[in-house]
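Given next, in structure tokens, is a single chain: the form predicted on its own.
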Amino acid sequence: MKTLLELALVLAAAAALLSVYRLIKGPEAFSRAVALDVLTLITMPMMAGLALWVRRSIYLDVALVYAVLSFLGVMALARYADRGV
């Protein structure tokens, strides 16, 4: 079980690095915003895996708050793109 969890965390870290590359290299602002959203979607399961690995449930609370803030950020970006406000 622990080896599988470590493998999942390593693969998620590799995916996060690819997302960071797209965040830096992105051709336009909305491409970078999508890369940032993908990065948050990758880091939330990483926090859950870290919570399992170190046996601390506080990381699950942090991941939940992070998910809500990420959702609000994407909604604000969508409103900005739709109305230009």
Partner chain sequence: MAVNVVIGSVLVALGAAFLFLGALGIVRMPDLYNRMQAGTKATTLGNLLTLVGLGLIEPAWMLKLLLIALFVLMTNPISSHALARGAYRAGVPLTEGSVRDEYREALEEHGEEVPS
Second form
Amino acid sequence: MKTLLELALVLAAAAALLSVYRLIKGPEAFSRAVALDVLTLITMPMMAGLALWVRRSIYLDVALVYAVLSFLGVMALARYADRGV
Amino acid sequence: MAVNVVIGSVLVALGAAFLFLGALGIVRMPDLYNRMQAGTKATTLGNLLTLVGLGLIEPAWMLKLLLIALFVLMTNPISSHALARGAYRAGVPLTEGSVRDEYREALEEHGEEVPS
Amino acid sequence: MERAVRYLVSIAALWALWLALVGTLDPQEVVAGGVIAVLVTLVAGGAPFTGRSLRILAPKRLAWALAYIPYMVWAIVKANLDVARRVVDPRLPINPGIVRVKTRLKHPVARTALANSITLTPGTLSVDICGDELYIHWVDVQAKDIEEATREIVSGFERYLEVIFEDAA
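Starting from the form predicted on its own above, please write out the structure of the form predicted in complex with its partner chain.
So here's everything in the complex, that chain up top.
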């Protein structure tokens, strides 16, 4: 079972790298925002996995707050764009 | 080995595979809208599977992990929709190969300005 | 009376959420959660729970809402596999476009739920909603006209949401 979890970790890390590529490349601000959103969705379960690994449930709260902040960030950008800037 | 740990690990691995596919999607897809389709949706499922899998491995945390998953499930479509709408109105184009755009037609009909 | 019920439901829901998040029944947490639930409810005026939204607790609506969960999960998994297949395919077989669909749902919450369900299903993404018309970005446009697109994208969800949220049910 440990192997499966290690495989999952490798896949998630590779996914994070791919989304960082899109984050850097753009081309427009919205694509970067999407990349950031995806990066959050990848990082959250990694944080939960970390919480399990070190046996500290406090990291679950970190993951939750991270999700809330990311949601607010994306909404703020979208609203900003919608007002015709 | 306990059954819940086995099932949980399989779910975590499956979820991570979807995370990877979603990230691959945002790299490969040609325009913003298709990137959102492949990217945010596949990673949402990956996210949920991983969290539930971890919950199965550590049942004491299941409730909290499910709450986090529920939060993602409820907020994700809202932010995707807002982002797509904002991007369209800010003039982010559809890719070359797009077959149809009935949204532009409707906006023009209503006399709204469509940046291109 | 209805106002009082609304406030009480809001307090109870927020309190339960608090306790679920802290994960203990330690008296300190219980009291703190109660105080905060009351404060938030007073500030928000019981906003998330209007009298109408409590109707969802009617048994028939609740049963359909429960049945909607597995339906939705299956739709999400199926659509994810489809999009995953397109992403790994070296030719990247996509056929994207924005189509217009119509919904017969009237209630604003029902329409929101419909738009969100469509967005959660990969392959379709609600871009805008305007009266009874939704504009959907579709990765693989198959339908030729608005009726066909409506049948493909909307009808499945509509059947459930109609019973769950609409007045007529």
